[in-house]
Amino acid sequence: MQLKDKVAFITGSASGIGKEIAIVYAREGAKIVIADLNKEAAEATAAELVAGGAQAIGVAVDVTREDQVDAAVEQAAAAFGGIDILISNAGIQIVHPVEEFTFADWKKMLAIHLDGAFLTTRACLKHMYAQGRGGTVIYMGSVHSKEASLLKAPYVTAKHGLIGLCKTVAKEGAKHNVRANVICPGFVRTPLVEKQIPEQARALGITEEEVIKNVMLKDTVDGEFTTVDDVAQTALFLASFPSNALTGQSIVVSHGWFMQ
């Protein structure tokens, strides 16, 4: 029970990576807040965790809306007595070459990935600082926090930006015993990635099989997708790490897709 009685606020956690982190954290004794744009899915996921013996609630939140983020964090803190862990995971993907990207889509991508990270961080830090028991902030970056790929200008920009935000939070939070780190997964076969396969095939003029083999997995050491459990176990390691020795870092989990 590495996270016994810790309160974890996890965005985008009604599915995919976020849901797997919630499952692993619940197994380790954490109280879980499923924060997702889809209210019904958030509540259903929370109900699954409760049925398994965990303490969990689902809250609806658009991470680009300041009022909704603040309200959701306050609701979570009131329900469970504070916030100990933030997983800033909510994200989407839109792929186009730069010259075809609309400004509206550019702004949408940055709002969800960067504005959402900032707003949830600010709201959760207020509780972490006031509680006096420290805390952990974990951002869901990507290998695209380190590298670029074709067709993903705003995504790459936003994921790079998370590293800068993380480093600042690590420095500011240290005196409050709050750590901040970034997880940088390779391609994980979530609905987000499944959607990209045909989109990239059309944009690049290749088959979907070629997208998987020659784009997504080409630089891995074993030709394997990163799994949601790979990422969740890394999130558990970061949340349960016992000291400030590991803060302001970005951990790549990519089957060697990118090596630092």
Ligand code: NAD
Given for the second form:
Amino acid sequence: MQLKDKVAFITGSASGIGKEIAIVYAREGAKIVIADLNKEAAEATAAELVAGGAQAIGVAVDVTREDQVDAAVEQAAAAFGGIDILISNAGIQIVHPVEEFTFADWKKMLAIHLDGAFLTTRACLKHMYAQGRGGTVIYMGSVHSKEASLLKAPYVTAKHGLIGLCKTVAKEGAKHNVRANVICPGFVRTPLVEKQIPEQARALGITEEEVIKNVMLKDTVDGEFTTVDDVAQTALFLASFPSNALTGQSIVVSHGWFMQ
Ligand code: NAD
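What's the form predicted in complex with the named molecule like, now that we've got the form predicted alone?
All chains and molecules follow, beginning with the one already shown.
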């Protein structure tokens, strides 16, 4: 029970990586807030956790909306008596070459990944600072926080930007014993990636198998996808780490695709 009674607000946790973090954290005794755009899936995920004996609620929130984020964090803090852990994880992917990207899609990508991270951080930090019991902020970056790939200009831009936000929160949060770190996964087979495989195949004029082998996993040491559990175990390690020694860092979990 490494996270006994810690309150974790996890965005985008009705699916994929966020959902697995919620499952692992619940197993470790945390009280879970499933904060997701998809209300039905958020409530269903929370119900699954409750059925397994955890304390969890589902909250519908669009992380790009200031009013909704503030309201969701207030609701969560009221339900569980504060906020100890924020996982800023909600994200989408849109792929095009730069010259074909619409301004609307560029802004949508930056809004979800960067505005969402800022708004949830601000709302949760207010509680962490006021509570006086410290806290942990984890941003879901990507190997694309360190490295670029074809067709992903706003995603790469936003994921690099999260490192800047993280470092600032690490410095400002230190006196409140609040730590901030970024997890940078390689490709994980979630709905977000399943959608990209045919899109990239079309855009690059290659087969779906070639996208997996020659694009997504080309530079890994073993040709393997990263798993949701690989990422969730890293998130558990970061949230349960006992001191400020580990703050302002970005940890790559990618089967060696990117080596620091
Ligand atoms: P996913 O599609 O399985 O889940 C994303 C969740 O975010 C969904 O439940 C969706 O409803 C929610 N969401 C989308 N827009 C939202 C919004 N505006 N407000 C609130 N919730 C919203 O995706 P995933 O692969 O689990 O991705 C989670 C995070 O991990 C993303 O930030 C993604 O960039 C990052 N990531 C994923 C991979 C990968 O290979 N899958 C690799 C590196 C980083």
